[in-house]
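Only one chain is shown below, in structure tokens, and it's the form predicted on its own.
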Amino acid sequence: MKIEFNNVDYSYSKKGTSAIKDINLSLDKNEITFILGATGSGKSTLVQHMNGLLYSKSGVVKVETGDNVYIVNKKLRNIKDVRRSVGMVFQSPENQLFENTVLDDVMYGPLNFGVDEVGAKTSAVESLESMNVDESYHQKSPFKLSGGEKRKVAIAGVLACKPQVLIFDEPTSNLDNKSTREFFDLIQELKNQGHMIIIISHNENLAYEYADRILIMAEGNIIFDGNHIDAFKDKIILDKANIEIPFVAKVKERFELTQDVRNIKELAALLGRESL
């Protein structure tokens, strides 16, 4: 699975200012990429023209999904192939859910890309399990869960259509700690069955924690792209995306440790060390 971007523009209107400029950019490995960014910065946008919900002014971007390499614009008439491969969870999960019953909702997607009824209805109870929506919640309507099962079906949607590539926009948003940690947990999972994970962010604590490459935009540039410790290096590009230095690399550079210690758990342990 790669996704390319080679030049690419992109702005509201006709006069407007480009939301993203020049972009370049290529995700070639299942990776976890965390997008970082101030709001008005490009995150939204940019992820919006991986599965063609947003096509590109100029420049180009591609898709290659095994042997297939699809050139997504308003020509395209294979974009469902596309959007079956590049699958989305917005912020907002009430955006994603409209039927009757939650089983409902997680079989539309197989039934829309031409998947059979039983076919559909496999997909959607394992993808449940997976997100560990218990049965009894099937013929439930989506409308009268809690936030969290919301998000819990809404990404079960997504996981059903079999997707390749998973972009999620702040997935945990108004998340207690405990739900929080047992995302991550579903995304190391995800992401060691071979998906490419995709998360826009402004939580620099878990970007420090669970990302294997980090972007970060402002005015629609990608003015950084690496690792979890380079990325919170350089104050001038932290200052003009508006970010803080995480919580844990402060207390690395207050206490010279050159471990790449990535949470407060394993902090505490390394400090426990050090102090003996």
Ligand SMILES: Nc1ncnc2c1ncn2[C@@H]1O[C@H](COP(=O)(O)OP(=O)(O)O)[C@@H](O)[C@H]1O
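Nothing here was measured: the structure is a model prediction, and the numbers come from that model. We call the rigid core whatever largest set of C-alpha positions still superposes within 1.5 Å between the two forms. Numbering follows the first chain given and starts at 1. Compared with the form predicted in complex with this ligand:
- After superposition on the rigid core, the Cα atom of Gly148 is displaced by 2 Å or more between these two forms.
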Contents of the next structure:
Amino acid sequence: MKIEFNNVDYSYSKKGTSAIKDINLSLDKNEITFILGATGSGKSTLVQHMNGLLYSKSGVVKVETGDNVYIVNKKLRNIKDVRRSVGMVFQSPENQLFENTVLDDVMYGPLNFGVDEVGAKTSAVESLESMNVDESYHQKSPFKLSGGEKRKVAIAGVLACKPQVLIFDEPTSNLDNKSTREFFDLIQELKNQGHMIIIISHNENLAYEYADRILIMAEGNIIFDGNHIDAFKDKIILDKANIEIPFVAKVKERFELTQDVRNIKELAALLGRESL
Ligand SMILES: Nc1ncnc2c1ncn2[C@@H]1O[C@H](COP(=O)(O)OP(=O)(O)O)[C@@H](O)[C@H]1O
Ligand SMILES: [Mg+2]
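Okay, that's the form predicted on its own, but what's the structure of the form predicted in complex with this ligand?
Below, the chain from earlier opens the complete complex, with every other chain and molecule after it.
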């Protein structure tokens, strides 16, 4: 599995400035990649090129799955294959839900990709369970759910299609702490199963804890590409992207700790305390 960008530009209108500029990027590992950056920096535009929701007029986006290589542009006929391999959970889950019941909604994806009724139902039930959506919700209307519940159903809908690559556009923005933890437990499990995961987020603490790789965007450019240790070192980059130093990184700096602890629990253990 590989996603590659070569000199990709995209602008929403003919006269306007580019939303993403001269992007060169290669993603080819079963890693968790976080994309950080201020609102309007081009994060959503970038990921929408990965499954053909947007097409670049200049530059090349290439998606490789197994033996197949797809150049994602307007002329690509089997865009459905790309969309099946690269699943996306949108920033606003409302835009992703449209069936009468939760179960029908989650079954829609697999059915659309040619899975039979029984198979689609099995996948749907499994993925709802993995998102901790109770069975009593299966026959409810997705439109009557809370923001967090809609988010979980939208995620289940993508998981049910079993894509190799999973892209989440600000997935935890309306989840509570417990649901956020559960979401990241699931993400790590999916990574261990061999999936490539891309997460757009505003939360530097989550990036510090879970990212294998971090991309930072500002004004349509990728201004940083590296690991969680290096990502938060350069003040100029952080200011440009309007992001802060993660709490754990701040404490590590203050106490000159060099161990690679990633969350408060590990930090507390290192400092010999039950909690901080
Ligand atoms: N549908 C759209 N039509 C016109 N401009 C858009 C549209 N979506 C995004 N933009 C513009 O493109 C730029 C990048 O936006 P976006 O990719 O949504 O950034 P982010 O996801 O980082 O907030 C912004 O200037 C935004 O206003
Ligand atoms: Mg966005």
